[in-house]
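Taking the form predicted on its own, here's one chain by itself in structure tokens.
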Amino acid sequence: MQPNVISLVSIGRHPQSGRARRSEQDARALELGLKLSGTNLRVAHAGNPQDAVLRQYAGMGLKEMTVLKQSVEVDVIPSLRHYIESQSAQIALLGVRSESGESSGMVPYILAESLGWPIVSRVADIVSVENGIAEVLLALPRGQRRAVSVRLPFIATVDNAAPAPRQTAYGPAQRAKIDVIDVPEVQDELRVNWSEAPAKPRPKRLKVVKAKTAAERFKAATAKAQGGSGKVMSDESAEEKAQAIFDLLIEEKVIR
């Protein structure tokens, strides 16, 4: 039996040109949703139903998609939560963070808290869903993977390590139905008072290359990071773990 899956998509922005496009990670989330549910996948967006970028998602083979009509300054969480609950969804797929707007990556976490669901972050693949339990592969640094089991329902943020999205096709994109739903708008009081400006690139830390031969450079590039001072805490209490993190931040001078 196929799980009831919803993919939530946003309007992305090309990093060089700044032009609106389908978000790379949201498109991967949609691709993963198509793998799990096929044509039964439901895709939703909260925003302007006239935005041409939505057709780029529809061109991935969708017969229809839903747009929760609301303005840019409105909080998307209430409308998304109500839609997910109304559809009796079991899995909600999103990108790790959006490519426009606040781009904080907090929407999946706030949405999960609002629904009372667990969240699985940086998913590379959902291998199977059987008897209400999903076998999930998490993306780790250097191409490593970790397999976990998650009970439905849950929210998953899809990493760049997930399978690449298929190309969008013009004909199916134009034929897809855009189902518009008017939703009550909840003003985002914090965002109203914000002003947006182009981000400045962060200074990069200089990397000192000590390797002299090609073999040494290859070993340095592929070797697993060795955290000599690292400590694995699994049996300690939450207070002890929090204190250890606090002490490390003090030691690294992150907190003064």
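Heads up, when I say rigid core I mean the largest set of C-alphas that superpose within 1.5 Å between the two forms. Numbering follows the first chain given and starts at 1. Just so it is clear, the model here is predicted, and its values are computed rather than measured. First, how it differs from the form predicted together with the partner chain.
- Put the two forms on the same core and the Cα of Val192 is off by less than 2 Å between the two forms.
- The rigid-core alignment places the CA of Asp51 less than 2 Å apart between the two forms.
- Core-superposed comparison between the two forms: CA of Arg217 displaced by 2 Å or more.
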Given for the second form:
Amino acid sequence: MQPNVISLVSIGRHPQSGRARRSEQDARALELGLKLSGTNLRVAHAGNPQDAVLRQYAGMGLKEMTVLKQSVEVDVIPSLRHYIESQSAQIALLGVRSESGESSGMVPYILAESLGWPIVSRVADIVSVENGIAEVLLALPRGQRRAVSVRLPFIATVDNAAPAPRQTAYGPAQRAKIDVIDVPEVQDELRVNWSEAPAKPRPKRLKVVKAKTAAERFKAATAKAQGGSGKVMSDESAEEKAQAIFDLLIEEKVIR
Amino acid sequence: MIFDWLPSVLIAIVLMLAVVGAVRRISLWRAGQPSPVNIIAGLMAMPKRYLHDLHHVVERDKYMSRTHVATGGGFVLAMALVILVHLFGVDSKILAWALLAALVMMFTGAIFVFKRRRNPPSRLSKGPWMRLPKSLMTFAVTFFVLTLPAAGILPDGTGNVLLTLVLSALILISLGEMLFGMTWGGPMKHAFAGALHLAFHRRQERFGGGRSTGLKPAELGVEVHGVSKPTDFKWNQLLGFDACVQCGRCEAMCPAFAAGQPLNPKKLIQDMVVGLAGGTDANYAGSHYPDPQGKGREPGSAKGSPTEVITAGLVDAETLWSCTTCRACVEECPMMIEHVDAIVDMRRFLTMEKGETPNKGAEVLDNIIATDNPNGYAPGSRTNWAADQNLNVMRDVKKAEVLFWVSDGAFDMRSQRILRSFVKLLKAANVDVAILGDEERDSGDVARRLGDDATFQNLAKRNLQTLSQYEFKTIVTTDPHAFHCLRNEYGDFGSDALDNVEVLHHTTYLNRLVQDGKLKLDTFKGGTVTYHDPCYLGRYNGEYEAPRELLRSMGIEVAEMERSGFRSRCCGGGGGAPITDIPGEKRIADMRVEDAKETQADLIAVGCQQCTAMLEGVVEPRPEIRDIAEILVDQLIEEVH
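For comparison with the form predicted on its own, produce the structure of the form predicted together with the partner chain.
Shown next: the complete complex, the earlier chain at its head.
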């Protein structure tokens, strides 16, 4: 039986032009949703129903999509949670983080918390859903995958490693129906008081190439990142743990 | 005699059947979309178009043009007289003798058709076409014998029942081909549909030496964008497909066919005929689409009907994406069929309705939408190449004599060398020039050829909006694709920004500067030079002379390639072909460089940055490749001020 899947989409932002576009990861989440439940997929966005970018998602072959109408400064979590519950969804797919707004990547986590669902992060593929259990492939660094089984319902964030989204087609995009739902707006108190400024480029750590031969370089590029230089602290007190982190930040010259 | 009445009755019956067929065929065309044409004016103009425009193309093959005049002219004349003499029984020796003369002329022509059919080149379709010379001869001989009594050579009532019966049978056979087949789908269909196609052509401007190459805008916001099924074509496009004579000149010229990509313009048009009439391609008797990947599509497996989606069974999408839109097929077609229009119409459906632009297509279109350039560079870095060029920007000066349309070469380091050379030449000639800077956007050429007319129209309107803010007399660009869009395609969007503005390719403009003595040039001493005509400059816009004159002004005697001028071979870079990248047996650019090598050229002069990129992508050893502006700059004698 096809699971009841909801794909949540946001307004993205092109890294070069800064222009609004369909968000890279959200589009992948939508693609994954189409794979899982085809035309039964529900797609929702919380925001402005007039936004032209929504048509870029619709152009992936949606007959309709739902917009929870609310203004930009408003917290999206309550309305999304309410919508997911009202649709009795079993899987909610999102990108790892949005390309605009706070872009903190917290939405899926807070949503999962408020729904009381587990969250599976950085999904590359959902292979199958049978008897209420989904076989999920998680994306690990360097092209590696980890297979996990998750009991429905759950929230999944879709990684860049997931299959690329299909092309958006102009005709279907124009014809798709946008279903607008008025939702009670819950003011995001924190956000109202924020002021936004362009980000400054962060200093990068110099990458010291230790490899001397091609074979070593190849290994460095492909092998699993080895830990080992870290320190596992579990029995220590919270103060000791905080001090260790603080020391590391000073050692790495993050704090001066 | 008993059977005297038989020939006239047979003629009348076949004529009637032909009329029924004509009505049926016309209704097949009328299933297409409306397209306004002036019916009376079209029909009136038909003879002149036949004798002048069409004959002009046929004339490129002298053997065939003479053969066709004798055969076709003889037949039309004979048929008219047959109706007078044998159907209406007009008793006139003069008419009968004239009929005999027409039949002799037709017979002579038919002999030459027969000769060519004995060992036909591979581009010709065989099948029913092989019997055509015999039918023509049968027609001529039969009516010759039948007319002898009327001309007074033989006494009336000559011959017995047997002869009359034999003649009647021959009348049936030959008239069946000539009249019945004309409207029911035989080889002679080309005469009926071809004549009407001349009258109701979708690009009326092409006649009388005119040039009409700009694509017509797609209607947006409709039920289906582009052409999905045969009835989505305009009715006169369907008529055009029926006009095909299957002479295969398009096939011989098509660079994609030569490269072994799955496209054969002739087969494509025949598939369109299958689509509009319904059926399969089992009766098609010419070369099929090349099949380099061995997918092995069996002849006869392509099925279609007027209301079925074309790409679902009739034509593979790959066929449509193989086209470089170079218009070599259109230029060469004696029936003036518009292959490229049809291909782009069908691409529009694939892109705008199905979202199935192959390979890098989707990414490029996304980039154009998000950044106004196909490679997704920051739109704010469009002028970085000119940081050291001290160029005026329109936003500051508001007005200039010449607007230099930089195009997307601005982001490409190789093309930037061409741009810099051109700027240097403009400065040497003291031209009052300005650029749009970051306000310029992609012309939309690639988006349009890839079938995304929505994005093209959006870009065109925004570009026109920008252009309308400034004052200039001339736009000059080094990119023939942008040149073509600005000059021929932007006019459809209701802006007056380009009214009274001359849009020129840089070679045309530079040639004027040289002719006016504004640029002093040294003699070129770099060996043999050949010139590659960019399709969008030459075939699309008729500019063959200015680049050559420029080269001559440096003392270069161009070593012409076998395929040059209006028959130039494409570099393989047009129509989004490098983006959709359909595999073939070889690359078009490689073949083009081979053409150049045959002239022993040391240098290929080019007038298009796309061609430069394509030809330079060919592995060495090969001739050097430089834009004409780059060659000029090296020969420039700079005056010290």
